[in-house]
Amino acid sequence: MMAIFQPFFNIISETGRVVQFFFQMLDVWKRKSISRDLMFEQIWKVTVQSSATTALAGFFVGAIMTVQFTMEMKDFGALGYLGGLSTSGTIREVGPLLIAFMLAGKVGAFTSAELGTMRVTEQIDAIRCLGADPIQELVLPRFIAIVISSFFLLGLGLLLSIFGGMLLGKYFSGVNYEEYLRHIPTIVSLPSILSGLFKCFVFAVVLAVICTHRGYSTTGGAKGVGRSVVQTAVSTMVAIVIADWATSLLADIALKIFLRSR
């Protein structure tokens, strides 16, 4: 009967794992600086590795929004709204996500087998040994980096998507360029901005937080490098997508009370 439920009780126990993995390395940067020179090189690798993919990422996300509401859209005569709401959608869902998914298949992987051969080749207990603290001097760097990368792959992700929803809007909708951006700023309110962000910062700190610490606590060589690259992978997927339940839960209940505080 107990191996059933063995699943569940891994779940739970790796989750306050993780957790307190999480506390571990908010204390040590209360306590200890971090070297900026560190930071500002992982902060440059991370957004250099995702630029790329997440920037046609963005541009067919857009797209894709576009094509999708044209076809709601064109039954009710409301193609110029087309900007403003493909535009709303990508900022408050689909942007948010599909940066940290386009984290977690390359950075999020990459760090813990980063971290993982650091671990199995005794390099994280040879810094130990020689004073230093591993999780300032190798995590601390690596989990800020991606948290401040993400924001900037969001913008990044966020501009070609409206780039490419324009290219579709003009093409296949026959909506102007002009009469695709007039109605974003009627459209995009700042909560729907907020909620972007806020499910942006959330999604990039637990990809951090799980990435980091598959990557400090793997044992076992190099089979266990492959394990808990595959384990970083399943991991985030999982957790971000019950993270971005979660956050749009929080978000609706957030976008109520404001507006009846208006």
The other form holds:
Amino acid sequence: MMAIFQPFFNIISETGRVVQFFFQMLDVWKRKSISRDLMFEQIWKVTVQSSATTALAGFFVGAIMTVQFTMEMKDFGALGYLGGLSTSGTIREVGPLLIAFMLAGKVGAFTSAELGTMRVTEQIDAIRCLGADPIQELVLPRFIAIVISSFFLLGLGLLLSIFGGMLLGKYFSGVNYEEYLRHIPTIVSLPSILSGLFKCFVFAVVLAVICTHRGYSTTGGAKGVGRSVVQTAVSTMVAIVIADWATSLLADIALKIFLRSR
Amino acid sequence: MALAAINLSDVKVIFEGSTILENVNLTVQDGDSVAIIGPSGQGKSVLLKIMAGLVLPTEGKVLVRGENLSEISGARRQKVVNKIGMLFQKNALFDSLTCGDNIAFPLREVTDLDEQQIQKVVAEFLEAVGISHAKNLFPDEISGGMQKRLGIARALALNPDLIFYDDPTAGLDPITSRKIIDLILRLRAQNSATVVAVTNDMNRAYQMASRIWMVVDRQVVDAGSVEQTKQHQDLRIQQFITGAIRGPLTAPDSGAIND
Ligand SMILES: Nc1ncnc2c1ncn2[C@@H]1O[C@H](COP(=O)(O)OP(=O)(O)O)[C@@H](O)[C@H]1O
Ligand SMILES: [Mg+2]
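Hand over the structure of the form predicted together with its partner chain; the form predicted on its own is what we had up.
Full complex below, order starting with the chain above.
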């Protein structure tokens, strides 16, 4: 009977360890300097590695949303609002989520494998033994780089989603570019852009902390590295869905307070 | 009485619910040369990592030159750790750095040497272990024996007085492994450091050790000098050093060796 609940206990204790790791990182960050070179090298690596896939994903998310909305809205003769609604739905909800999933599978898995390999080949022990701090040397440059690049990549993906939506709007739905773009500013408000960007930032942090933690705490040889990679992808996706819910709720509350104060 | 190089008292290590080592009480004196033997998977590497402060004991105390590595931090810990050199079982070379930079890494992290001086020290160490030509190659571009040599050079770069070798001859052919042991003995003669080495090659153990420990059944048995070890009463030690197939290690209820 208890066996059914075991996974839930595991999730809770793993979450605890991730949070603890996050604070450990912040502590090292406060006390020690992070090499700019190492950080930029990582930012460059992550961005180059993933920009094509993110761009592609962003483009198609926008395209899919436009196609979906067209089918719903055609019957109401409301195609004029297609651009506004499709863009709003994409950048507030579906876009960040799907692009973050992509990054979990790509950046997250890669980083977890890289740190995991360093762990099981004892390179992390060696760094400590040679008088350096692996959190400072290996983990923080990656963590910061992943947050910055993922945030940038999510933004890039969202921009391309507008472009994808526009293109499909024209060739699938027969809505020309001016008309598609005209209602974007009326429907997509500044708060919803901000909430979309806030979401992207939260996803980037979640992504970065989970993959660095999993990789860093790998045990059990080559098999363990494989396990870490799978776990990173799965945990990140679950955590991002939960973070999505939480940020939507927060953004909603913030918006209400904002509207009431006016 | 002088401070012991290493002192373990009532050390117990538990990993993910299973006890790896318990009741470990050992002392290493300066100038000792200890060989650790024992079936694989019994905790020899863990024991070395405990002594190097890389794994913290679940219970008990580990003192390196009187300092408890799990209680000190910052500059004080750094001072103790910098005097420890370690060759890891899988070498743990940094695969993104060249051989030269692998040796330069601790020098850059810990010392105030300028780049020119660092390059000079690197060249000396590469020379000492006989791989000068590999300076600009990456670790995965050189042979297993050369990787060991590089690992040894990196472990010695900060001139430690306490050196741990984790299975330095594993996976090497007999001639290369002989050369590596000769190298270790030659380096030891030069800097008179205290050495603790894991090895399952009994000839090498006899050749280099003044004392022998055996890790078995979650315990570490101090078998004494080479002569004492050869005549030790413990049947597990006798079976291990003679390589007999029948004995307590392979008994169905022992579980120490069951392949
Ligand atoms: N970081 C770790 N986490 C969990 N278990 C470990 C860890 N390191 C070693 N172990 C386990 O401890 C036992 C002893 O390992 P080890 O010291 O490597 O053996 P050996 O005597 O061959 O060097 C093994 O069962 C191994 O699986
Ligand atoms: Mg070992």
